[in-house]
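Given as structure tokens, the chain that follows is alone and in the form predicted on its own.
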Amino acid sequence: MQSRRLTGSIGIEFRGVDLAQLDDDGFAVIKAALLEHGVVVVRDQNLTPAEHKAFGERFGPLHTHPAAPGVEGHPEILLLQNYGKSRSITEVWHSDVTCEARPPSVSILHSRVLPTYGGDTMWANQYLAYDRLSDGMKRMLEGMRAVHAAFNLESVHPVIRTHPETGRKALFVNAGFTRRFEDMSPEESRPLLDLLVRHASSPDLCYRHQWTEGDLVMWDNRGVMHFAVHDYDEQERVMHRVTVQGDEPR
């Protein structure tokens, strides 16, 4: 198992592993990984539905998505696909399904149908978004809480939010779900929502990541906001996703 950092702020990645015969002792290592990097690409994978579930079964309950299709015979796999540009509600920067009241922690992006270019996903470290704020910010943010809304769902999260696992602090608010703070109206929260999310995707947050045949992307919603481009015109592009049940965020 070779590893290498993918940029300052956000990211690893591993080759020479295949997560389908992993033993507990790599799965620690991905994990750690997970936890410390926030990213983590596996490269040379060829998962079959039911070996992807059982790996995303390894960091616990599998969510299934509300409101969009899944793989036939796997409600748990997303199915991601192209279906024009006009449609894509992706091009926005979000953790997944934050209106539900658990959103989901882990997400594992496999690739199954690539376009001849473009199609690339970002990602951004919220530790560091939250670190990065003014003293006086942070204490401004303390407490406030938002609300999440989509799919005819609705919840309220913390917008500082503390990680279960590692105990630190992420800006927890994004461009695709949150809708306003709590006893204030959307106008009145769009400045200060548009200026945070602003600033939790600055470029020396983020990952870019340019999909190859194989690749495996995981990533914990936890501490991380992602954007997928839609720049590949009418070219097929296909992606399975299996998301793992959160907690409350707190």
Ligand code: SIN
The other form holds:
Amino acid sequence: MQSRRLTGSIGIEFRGVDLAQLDDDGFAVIKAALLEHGVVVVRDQNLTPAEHKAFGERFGPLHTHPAAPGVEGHPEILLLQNYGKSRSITEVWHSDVTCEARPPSVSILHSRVLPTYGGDTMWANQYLAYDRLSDGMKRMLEGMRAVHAAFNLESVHPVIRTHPETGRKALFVNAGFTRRFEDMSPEESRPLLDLLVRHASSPDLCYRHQWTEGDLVMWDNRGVMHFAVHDYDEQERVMHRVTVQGDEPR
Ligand code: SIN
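What would the structure be for the form predicted in complex with succinic acid, rather than the form predicted on its own?
Below is the entire complex, every chain and molecule, led by the chain shown above.
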């Protein structure tokens, strides 16, 4: 397996590995890289849906999306397709399904059909977003909680969460699901939420992935946010996403 870091803040890429045949030592390397770098790109994969799910299950029990359609015969695999830019729900900075009480920990996205241009995905490191806040802002946010809602689900999560495995603190609000701070109105919350998401998606915290056939990208929703760029017009773009059941954020 060869690896190279993708940016100074987030992401690592592996080549020369077949995730369908990975032994336990190889999996330990990938998992450690995911915890350290937040995003792991693996090139040249061709996993069947069953192999994709089996790889996800090595991280833990799989999560099923509460509303969006799955791949036929595989309800745990979210089918992401081009429904038109105005209907895209992923072209926004978010962590996956944070409206749930136990949002997914790890997401694993495999390209199936790619447009001839565009359709990149971006990720941003939320540990660094936290680290870069001023001491005063850290003090203010510590202990605050925010309401995340969508798909008729609503959950309240800490604004600063501590990763259960790395022990690191990360900023945990996003533009896709976070509606307001607890005990505050949406109008009162909006300016600070906007400021935090802008701060947390600064270009030097991000990796932008240009998809090629056979790419598989996994990320740790507990320490990164992501954004799917919809700039491929009406072209077909099909992705399969497996998510792993997470813990209650703390
Ligand atoms: C997502 O998981 O939000 C979708 C990412 C993508 O389609 O690139």
